[in-house]
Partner chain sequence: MKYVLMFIETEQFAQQLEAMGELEQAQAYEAVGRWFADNAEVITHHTHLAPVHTATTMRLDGAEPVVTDGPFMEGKEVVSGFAEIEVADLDQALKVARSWPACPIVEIRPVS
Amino acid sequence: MTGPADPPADGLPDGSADGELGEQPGRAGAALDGDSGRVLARVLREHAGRLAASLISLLGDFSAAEDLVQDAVETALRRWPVEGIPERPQAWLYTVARRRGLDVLRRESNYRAKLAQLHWPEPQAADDRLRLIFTCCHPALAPQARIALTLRVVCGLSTGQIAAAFVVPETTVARRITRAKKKIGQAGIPYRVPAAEELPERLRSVLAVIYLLFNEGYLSSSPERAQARDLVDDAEWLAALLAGLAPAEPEVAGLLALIRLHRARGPARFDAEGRLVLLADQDRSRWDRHAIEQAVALLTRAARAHRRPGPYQLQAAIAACHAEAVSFEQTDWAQILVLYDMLAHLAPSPVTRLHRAIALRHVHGAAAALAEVDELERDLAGYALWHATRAELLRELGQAERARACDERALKLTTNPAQQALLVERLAWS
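Which coordinates fit this single chain in the form predicted together with the partner chain?
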């Protein structure tokens, strides 16, 4: 037990440290840097959820099991970057969690019986992790708590990493997680996949969490990074997991296709200096054609088999239209407009109407689009993209002064550095 790949042999808190099982915010939040960090994130993503699921099954206590996993994960975050990643990282994590688990069980009268059952579980049925996701995304929990809890319990992120990703204080994340875990226990939120009749509604809540992760990762509001790649990885991973487990749900396939289509176009979205490149100016040879074909096939299969269109399938279909266009000029805007009409009908929102207006511009011209955009002022006056879109339309209609004012307003409203750079450039040219 001396090599770098060994779990910590001792130095784990003794059985008297009851309080150790509480929140331990950010002990190693900053450790995920560089290549070793990337590997570590992937390993945790693959194994943290499985480990949590098996410990919850064993202990019958969500909160205690999750604390054990988090402790193991944070130990790994501290030690792996220094000592190297162990050969069998999942076994390493399990050993650490088990030692802490033994401390907990020793305090229980029936610990001997449970001790006998305590062994590294055989590869769990994927169902186990699905149960975990549904518990973390239960509608009885606050929406922000669902995201934090999913990232922490299913994906193995620390409170520090979650806080950094969503630009909120770490204490806020820790408080949300603590409150959510308490509620799971005290309010009797079950650890199971919902019954068939509840599934569609409950799935919506899970998909919403994954969609938010993807959005935050795709265009991060964090001023430090234009793209939070890890969150997109997590979102795709969760969507793929869900797609494998709920193959009869076309919206799951839709969300997975949507994420994969955006990722396939990812390499062309930023230039060498990290600046955002608009769709019209992107080098389409850098798009991953193979990934696009596969995502489109996935979407088409789901749509044909179930004929139940939903917001994620429609957004994926719109992304597919863009991805399949050979050039910006050959984009099938009429088709995109139809899809936006359907989307606005199924899931009406001002942001959807704004995007629809951009399609409208290419089908019916700038004046029609501007009229539509102006109607959204009350809802979107605080939204950078609303002002940036107005600027573009006004400029096209020859109203340079008003366009400039809109761009200036947009610049004040965005915190994304890549968007900011783009707007600064546009203001310099106009």
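Having seen the form predicted together with the partner chain, could you give me the form predicted on its own?
No partners, no molecules, just the chain.
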């Protein structure tokens, strides 16, 4: 089962052959039912990061901001079913959180003065999230903690979604987030976009966060939806904003090109019933050719101007090979394999090797690819795509029973409904 760019185990960018606020502050555990529940869930998915960022920007306290949002969500759960859904639910939540903050912080005049200045931010609020990403990615924090904290607080992913992205237990992610919050408070880390001379040191983590955000949106780990277009939109927007901030960084351009190349193929990835359509079977006339050309031009300009290849540029080049192929059969797999070799050298990871093995299959055959995939068992035995890839290779080699066992294991490991449906269909055929 080839799929989109699944995130690497180590949080570093990875290639692809095809491929809610942290635990939403609103994830109160209360039941969400009816129209008000659905609207509240949607508002949290789309605005939780922005809401938290706005509160953190003035309070300077992650936990206090999350508590305020939590209280606002619980209030909404009680009042909306009775009073009706407000016309601007996100602004309603913000107003409630602000009022609650005033109550809680009444004795703290400094905080009260700051809260009194708050207003629901309109377009310029977006900058808050970029500042918050750079705060979460401060060098004083451990690399994995930076990314986990940002994905939770800024991007609204749950602890479970983050754990799936890193291929680690949820308890591990929860500990990283708790330690990171405490460190920010103890170290007095400022809430700001760093100066130009500080950017290179911060960019790697920031790019990794945006990349993981995109991956979660492109093929969600949530059992509720196959993809999350709002997260994909957020990732593209943040990458574009970062590209304006750091125009001399080719990896920023590479990531932006990568996201746009995948988005250009988006209309053909699912059928009318929401079932996943594999790359080989996609209707390429539905791909956005203009967007592909623009993304390739962006990637080419960055490569020629800076001549500093990096993991995101390489992944974008791989995506470009797929996007520019007239048909699946005319895909330049030899070129893709070369690009994966370069990627594996620059950013080695088990997931990169797995995607490389898919390219290897098309160049040197299934047996060579299976040998490579089997070497990854220790690292990827808990990863659905590893089992699904083995199944495809084993089936091609005539080992139907072993292939079926691998598909059954993949089905148990994935939570994405579209992947589950594809595997169920495949098992029915075998």
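Just so it is clear, the model here is predicted, and its values are computed rather than measured. The term rigid core refers to the maximal set of C-alpha atoms that superpose within 1.5 Å between the two forms. Positions refer to the first chain, counted from 1.
- Superposition on the rigid core between the two forms places the CA atom of L203 less than 2 Å from its counterpart.
- In a rigid-core overlay of the protein, P311 has its C-alpha displaced by under 2 Å between the two forms.
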